[in-house]
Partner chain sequence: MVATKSIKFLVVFVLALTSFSAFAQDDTVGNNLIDSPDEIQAYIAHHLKDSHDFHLYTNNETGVHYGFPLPVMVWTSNGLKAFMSSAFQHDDNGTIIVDKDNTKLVKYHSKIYELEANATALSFDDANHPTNASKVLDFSITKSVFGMLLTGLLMLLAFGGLARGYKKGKIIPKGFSRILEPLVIYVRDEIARPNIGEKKYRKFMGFLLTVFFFIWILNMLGLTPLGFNVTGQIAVTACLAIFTMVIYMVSGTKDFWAHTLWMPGVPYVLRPILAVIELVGFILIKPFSLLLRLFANITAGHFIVMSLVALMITLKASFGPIASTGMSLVLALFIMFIEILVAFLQAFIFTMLSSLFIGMAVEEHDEH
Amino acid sequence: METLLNDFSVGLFFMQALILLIIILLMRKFAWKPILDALQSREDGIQEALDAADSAKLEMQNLNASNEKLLQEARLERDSMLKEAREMKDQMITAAKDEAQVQANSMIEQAKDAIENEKKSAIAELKTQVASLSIEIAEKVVRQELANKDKQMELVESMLGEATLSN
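How would this chain look by itself, in the form predicted on its own?
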């Protein structure tokens, strides 16, 4: 160490200090500032990327919330449409049942009317046949009664006797 102190030169020290200072200034101007600027721009880029990621994350959360809301609205609308369809189905079934009941009642009424008309027709025909048969029987009885003179006289006398009795 002693040799170092003996070899020390103040001029050389100032010259080396001056060269070091020039090198530091040159390095600062040409190397450090661009390096620091590059580091700062990289840091700014990273910060922008982080901000963009946060923004994208918020946007994704908003989209998810919006999608969930739309999905919920779609479910509610689907449920509403299904309920409306069920009500329409029930109304159609009720209307069809009512119409079928009305038609059945109409058919029953028509059948009753037809039966009544057939009954009246049958009764009228039966009366006609009974009257016809009665006339035929009466003709036969009268012919048989009138074929014999003694029986004719007897019939006339009995009718006269009944006629006077009934007055």
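Beyond the form predicted on its own, can we have the form predicted in complex with its partner chain?
Coming up is the bare chain, nothing alongside it.
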């Protein structure tokens, strides 16, 4: 201990303190600060790049998922559109059918009516013609009968029988 204290040089201590202080200050300014800053910025850069890669990956995944979703939606929409169109077609066909039926029915009805009318008018005409014919016949008969009484009777009878039949 005594030799140690004897060896302790105050001057050297002072010089060392001075030199160490100067070295610390100089090194801080010219070496450590730029070095540590550069290291820090480099590490930050690496970290940032890694983060960016991660986020890009995530975004890619999201994009894929949304694409898938869009596709799904489109497919659904197409399906629904097709279905709608098919329904509409069916509807239109049935509607057309119905309408055609209705029209046909009404045409048939009209035709029936017309036929009936024609028939009636034909019958009526027939009747008038029969009437006029029978009058003519009757005239002729009357003219003949006026000549022959038997024959006149016979004719009237046959005529009447015919008239009953044809009626």
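Rigid core (definition): largest C-alpha set, two forms, superposition within 1.5 Å. These figures come from a predicted structure and were not determined experimentally. Positions refer to the first chain, counted from 1.
S.K.: Any chance the CA of E48 moves 2 angstroms or more between the two forms, core superposed?
M.R.: After core superposition, the C-alpha of E48 moves 2 Å or more between the two forms.
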